[in-house]
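A single chain comes next, written as structure tokens; it is the form predicted alone.
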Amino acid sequence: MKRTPRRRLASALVVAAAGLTLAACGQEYPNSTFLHNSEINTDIIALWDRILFMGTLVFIVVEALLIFTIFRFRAKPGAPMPKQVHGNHTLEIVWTLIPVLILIPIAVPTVKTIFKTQAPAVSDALQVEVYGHQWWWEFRYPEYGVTTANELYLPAGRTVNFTLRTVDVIHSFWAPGLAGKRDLISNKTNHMWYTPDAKLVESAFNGFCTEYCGESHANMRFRVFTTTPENFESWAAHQNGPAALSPGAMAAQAAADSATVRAVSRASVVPAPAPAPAPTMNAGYVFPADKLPAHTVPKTPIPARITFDDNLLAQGDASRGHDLMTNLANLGKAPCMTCHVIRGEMALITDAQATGPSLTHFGSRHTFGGGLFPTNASNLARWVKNAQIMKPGTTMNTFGIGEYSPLMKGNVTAGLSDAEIADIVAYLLSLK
């Protein structure tokens, strides 16, 4: 039997309805905003539930009246012309008052929620300055002197006040598991605040830019890590320190090692100098990798056209990588310090002038590239070699010799060999 267009449409609608029904049967919605993880989300959920209830009630009543009217007053053979009601003031007043009475229980809680979410944060809130870049996020903690990128650490149970600014175009800051979204607008400072629930220790959430901002808008992501206040203080204290292998860090490590040697010598029965312990860099608190939920671990594919001999990564030397990145004589080959800040090294720019993320404790981050790739040696080597292929639109230079640079529209002639890139990767991963 030949199927008519109407039958085909009905079949398609049945399949679509079945698909939606099955999709609604899932149990986990990690990026849902309908989670009671902060007072802001709780208020938004309550408002949504009220509006959904009122809207559903109005829909049922209106549809019931419509169906009743269709059948009760349908045209009948020989029936007289229906009575005209135009100009019936009583009827007009009634159908004006009914919507007003319906809207009042919706409008009042809506206005209350708006005023609550727009009110200033409490005076002792943690201050976090958020800067949107094309296409990555910068987070500054002014009371701790910390600047980091794409990973936001928050103490559970403490209110956080976000100051939102953009350095280029409009962006929108949204971590749906914790609160609603708020825009970052040129020449304007916006604010938002929320309190991660005290139960959210060792929790991780995805964050996104939700305002189209250019070629890599979909690749502008971040992670939020909530932990105990003690762990947060540990993280912030270490993030405020200099980078590993920088003069400041090495001097501090040497002093600590010397103090340890003196203490061991005084406690030793044999009056002989104790061997110096192997240098170590205390990374402070870092969100445990084994507690990262699967939905927060990026699975972005690496372009096959970027080749790299991963065997070289085992031979990478952090000291050589440090010299490549921080020696001003290498600005022609590896001009890292003209875009990035590494605390403890000679700074050509400030955090406010940097066009790239701070690299001070880069090795302690779980992701890079605007939250697009897991931080590991293999991914990082290919990023350094040709970031413009891995993330379209990025302003990160292409450093691999012979690589095609979409930004420069040509091949790189004065760049880095794979062995040099392996050294830089070893250095970056040492920045715990």
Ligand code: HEC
Second form
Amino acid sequence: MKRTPRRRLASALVVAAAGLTLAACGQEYPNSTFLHNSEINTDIIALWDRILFMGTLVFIVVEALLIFTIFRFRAKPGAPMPKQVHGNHTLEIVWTLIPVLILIPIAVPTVKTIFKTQAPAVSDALQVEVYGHQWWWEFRYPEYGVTTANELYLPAGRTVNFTLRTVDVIHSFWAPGLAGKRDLISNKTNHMWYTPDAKLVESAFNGFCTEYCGESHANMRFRVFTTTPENFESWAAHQNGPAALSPGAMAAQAAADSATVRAVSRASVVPAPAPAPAPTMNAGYVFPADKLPAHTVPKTPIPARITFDDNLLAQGDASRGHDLMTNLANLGKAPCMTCHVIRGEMALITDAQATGPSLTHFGSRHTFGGGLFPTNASNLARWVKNAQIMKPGTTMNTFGIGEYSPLMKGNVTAGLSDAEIADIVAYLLSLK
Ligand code: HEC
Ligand SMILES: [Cu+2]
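With the form predicted alone in hand, show me what the form predicted in complex with the ligand looks like.
Below, the chain from earlier opens the complete complex, with every other chain and molecule after it.
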């Protein structure tokens, strides 16, 4: 048998189709919208299934008619002129009515779903305010007094109502595993709500900005953690307070404890002073690191041009880092606190004024820099040393002495040594 080019092409197409089919079966798609994780996603899937079904039906009928016509009515030698149908009203009405009949079962559920998703959320929904920043996400829980960044905690089974705003350009908020997209538009407030399914008691999802917003648009990601209502309350209660393990909090706790001991021992009715309780170490619920699925752990390469001797990190001291950070302005260096807030520790500005992420509970977050990097000492040291190289376009200062700052177009003179950065890193990680 001769292998004609056409035959060869056909067999190549069959192999390619089989390969694609197999690839589709063997993969899981964690960032897909086609997972029944919320009522909104279930509605989207229902619409998709219906449109795919109707579209396939139309395709088959049209192609069949086309092929039939090609063969049945092809020109034959000596055949007479075919009957002309131009101006046939019956025909025109029929071929207008058929698409109408096809579009009605698509339009009705589509419009119904649009109205459903645009309706106000139930009144007892959890309120979350989302602020888009170039290029990170701020999440505020007004009922809990919590401000955090890039990591969204949601109680499974409870409707959450998002209020979407931007402080600069247009962004778009999308956690595909949980719902559709919605834009954050300048000078306009948008809303979106959905209910993470009650079965999602320990799930993590990736989130993205899906409206091009500048240099680091692709680096503007977030995570969603769903958990039990109890865990959520524990997390929110702790996030509302100051950091638990920081040197500042420990000192305050120790002072309070010794005051209690003194007060107790002065009271004559109590024979012996009670031992001072250990400082509270409870950091509230945090999504367990070992439960993070691999696709939610960032794998961003660290720029090789930022060098840092990781051995220095072992000598980093949180108390020294705390003192250095409170003293930066006096040392003639850029203070972190003109852009960041560490509530209960040091603060020049309020959460609402901050142009950088809240660092109050920074150590309890799994990722930083718009979800670009896993939170660990090594990544953090490079971030503080030269954030502008770690994340193109960021307005955070480059702090490493001698480092090139793309924003300032020059090398940093009044900055931090690697040993000082190691102290600051130890301090930041203590902010649980
Ligand atoms: C000019 C304002 C500014 C100053 C000053 C500043 N930062 Fe930042 N910082 C930012 C911005 C903006 C971001 C967010 C970057 C991003 O993800 O796009 C950020 C991010 C961070 C993050 C990551 C937070 C997260 O959860 O993603 C850390 C940690 C941090 N800064 C620490 C510091 C420290 C320590 C200092 C002082 C040595 C400092 N910053 C000074 C603006 C600033
Ligand atoms: Cu964006």
